[in-house]
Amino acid sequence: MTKSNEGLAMASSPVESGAVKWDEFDKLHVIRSLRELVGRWWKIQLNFTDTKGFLRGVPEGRFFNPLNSVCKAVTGDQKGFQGCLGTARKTTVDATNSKDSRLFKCHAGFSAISVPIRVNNQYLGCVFGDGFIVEETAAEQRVQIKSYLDRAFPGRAHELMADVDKLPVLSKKEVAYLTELIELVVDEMLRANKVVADSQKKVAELRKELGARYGFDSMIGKSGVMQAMYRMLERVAISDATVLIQGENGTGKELIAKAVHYNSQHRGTKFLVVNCGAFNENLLESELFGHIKGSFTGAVRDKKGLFEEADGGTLFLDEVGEMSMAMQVKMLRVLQEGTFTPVGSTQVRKSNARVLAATNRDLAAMVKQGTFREDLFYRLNVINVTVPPLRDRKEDIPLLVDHFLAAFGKQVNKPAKTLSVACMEDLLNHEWPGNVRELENEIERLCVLAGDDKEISNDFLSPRIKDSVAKSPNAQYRLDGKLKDALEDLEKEMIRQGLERTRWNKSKLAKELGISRAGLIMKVEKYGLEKRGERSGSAS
């Protein structure tokens, strides 16, 4: 009858109908004025339907707020209730796999217009009008009306009558008018979804970017050390407790606090950083609490704190052992309380953010020293997590040089390099002060000077780099040879290291590598591995 609106049904992704949100569409400018426009002429209702004919957007228990006064005696009996419910569903059901208006009758003789809404080729349901009369039917309609107000109101269905013969006869002309208008509407609701489902795709692709990012998962490393903090980092992330990650420069501290941040319930909310090393004690003040205007000289206007930005979020102290002692009494407070008052104000605010803090001193030394609050110390270190130095998780180097080696050849849109041997031999016999950053800057240094080269060889190594290993000759990593003498060789240093760091704590050590205690005993012994004294077996 009139022209499909497959071209507008053009939304990101379909969308099921019980996601629609049919009471914002009545709330859009644009159809709200449709329907008055449409009332106001014909006296006929606009109304929703979803796929199985139930209506929506109308208050509960009513049926659609009819405007003429025949159609409200109607939709006020219970029969004609049922009747115009019966109605409303099987045009809805019938309009399934129909693409165009259509121009029917009710249950009491009336004439009614709906338009499909189709989102993707997805059927969502119907917009449609009733109540009118059309003017080529005009005579057999009145016939079918008076019929069935006879038997449904027989003591009122004279005055009823007189009530029909008021309402306007819509001319075929009118009739294409207001399927034109009714289909308006269809449009604009589709327009409204489109914006609503792109703006829903977007965050989505945002959430699942960031998730991804800084997914535990993405975090480089299968030794037993990681292994141990990333079980850790699922724990945390879910709790709102205040965490003190810890660990040398280059170890990704940060990275670590953008994981727990986007893996836990506030990763739709903000993550501001500040490093507290970067800012003296004044200007440290004024970023974490705000100031108000004039409050000292460069203070042209009021300006919010990161606790304040953060509020509902997360707020990252990275460098935070380098606070001044005065710092530390109003940031124990902030954290105690959560209230804090922005600098040269005397109003006290609050703030619900999570704090995450991270340094690379030792804050239990400093305590002692008595350059670090012991109160502050244990309100940060409610949940410790330690982030281990590169050369104590030396087998996740080979996993970390390829991640470099493939991002740097992503970054120049060409295929990923490899190391020679003996380029990785050095790389794993070298102690990596700088850690992860110095060892993601050594690959790019690598990448860059090696030019066409597939294979980088150890030429192309930092001096440093080259004279560390120079000066350590009990390198223990050597990846030519036979490989069961090469993994011995690992499997020895790894063990070895795992002792030392664990101070010959035999269970979990055994934990941390995944073995059996009775195993590790077994290659302790195997590898001369015992601690000086202590007698086979004897050991914790």
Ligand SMILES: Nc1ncnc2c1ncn2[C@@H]1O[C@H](COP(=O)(O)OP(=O)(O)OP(=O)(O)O)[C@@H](O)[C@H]1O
Second form
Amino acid sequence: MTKSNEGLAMASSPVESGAVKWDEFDKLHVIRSLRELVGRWWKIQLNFTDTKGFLRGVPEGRFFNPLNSVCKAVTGDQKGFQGCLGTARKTTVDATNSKDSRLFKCHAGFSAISVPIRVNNQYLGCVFGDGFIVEETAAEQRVQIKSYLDRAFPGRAHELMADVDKLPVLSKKEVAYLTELIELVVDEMLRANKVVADSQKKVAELRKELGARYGFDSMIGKSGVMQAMYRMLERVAISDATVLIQGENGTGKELIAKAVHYNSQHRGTKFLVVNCGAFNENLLESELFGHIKGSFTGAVRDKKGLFEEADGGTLFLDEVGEMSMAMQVKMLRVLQEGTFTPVGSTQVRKSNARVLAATNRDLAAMVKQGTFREDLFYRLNVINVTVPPLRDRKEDIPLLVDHFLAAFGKQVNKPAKTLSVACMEDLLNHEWPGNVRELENEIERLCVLAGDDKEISNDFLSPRIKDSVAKSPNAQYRLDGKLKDALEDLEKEMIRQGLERTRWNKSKLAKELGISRAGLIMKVEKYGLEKRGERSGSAS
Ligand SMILES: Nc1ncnc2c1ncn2[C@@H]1O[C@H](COP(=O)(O)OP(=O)(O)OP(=O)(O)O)[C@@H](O)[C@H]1O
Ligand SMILES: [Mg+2]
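Structure of the form predicted in complex with the named molecule, please, following the form predicted alone?
Following is the full complex, with the preceding chain placed first.
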């Protein structure tokens, strides 16, 4: 059947899920026009039926709205109407496994064409054009129609037959043309459906992205400082002001920049990132402002810069404190005037990109030292978001841990693991110089090393975390947690130190500790204190 309609097969659409928007199709301009055309030329009415043969997309109360007076009389009669419905149902059901348009005769002897609607091999129903006579079979059709009218309308058969004679008779060529037009209607239905499906998919994806990754809600953290930051970000997102995000390494600066973009009016546009510390001065200039062909060795063609690419969207200048003084001047110009000049060009260009910037450097101190321009600092710092380090919001650690445990579980398609009380406590006592990223990496490492263990023991913690915890004042005593865990930790620590002191002489240590050698070996195994190399998958 339809040549192009197969090509429009779509990956996901309301049609596929069975929710065919028949009423919407009737509102489409192109479908209305085609319906009107077919009606005007041949007095043929186009109808849609679903897979069961029920009429769809017809205004209420106007089931079968034939344009010729004979079909009008037939559908106006109860028995005749049932006959029309029967034909539509049978034809639609018959077309279930077919791809082809079909020319057939209705119960009253009129010709009709049905075109099946298929998406990805799923059958959705038919479009019908009916109530006409075909040249080649005209004589035979007239006999059939007359016999039907004689039976159904004994008193009016003569008068109705006179109307039949006035109906247009379609030549073979016209039938082919009519078929093509109906196929076109089907193509338009699929095309329209695809547009709806695509836009629904885009909205759903955007929502998912917002909700699951960049939304303020998915920026994990319930501490007071984070709550205050969310409230601020909500206000910041809806403005177009430049934002300077400051914070230590791995505190989530980029996450915040994305959250601002995806919650702003620019959410449907581009979010582009440039790491200002990753380029030398010349490359950064070309990256940001573009260049023209031949402006330097290697510039083999014109290249658009990120300011131009992000026009109307958001440009995130990461590590903005790494910019050279010369670049700072150019940056000031684009921020103040919205204009820039590509490398090697004399032509001034404009950009309307919203700028977000981030740094882990103390820009105010750099201004004082004379390494960062004061005017640029103020221009970037219209709104300042300072992300608190993880050590100042320890109450967020358990939440973040759960979040990362769940994420890694999902990654390997297994239920999320948990941490032993002691392990969680050690994480709480660590100072986290690498902030959330360090925590995220540590959880990933723990998940891998714990193998099939459902609960992760603190034996697997990285040496730097163990060491920092051992030095921490909190490590001397426990403020909370189960007594059993505390005793186990003490026991483990005594054995660990004893093993080192006795150079792994287990008989000697067992005697010192007042337990049997077998008992000590069991405990060494339990706590994973075997000598390096004795045990595979050891934590350190
Ligand atoms: N509040 C948070 N909730 C969940 N994940 C977070 C949070 N903050 C940071 N992360 C995660 O920590 C990692 C580091 O975050 P991000 O890259 O945004 O930090 P950054 O401040 O830009 O780091 P850098 O200073 O190294 O550029 C990312 O994987 C991010 O998803
Ligand atoms: Mg970053």
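By rigid core we mean the largest C-alpha set that fits within 1.5 Å across both forms. Just so you know, these numbers come straight off a predicted model, no measurement behind them. Residue numbers count along the first chain shown, from 1.
Check: Once the two forms are fit on the core, has Arg231 moved its CA by at least 2 Å between these two forms?
Finding: False for Arg231: its C-alpha shift is below 2 Å.
Check: Would you say Gly298 moves between these two forms, meaning its CA shifts by 2 Å or more once the core is fitted?
Finding: It does not reach a 2 Å shift.
Checklist line | Rigid core superposition, Ala357 Cα moves 2 angstroms or more between these two forms | finding: It does not reach a 2 Å shift.
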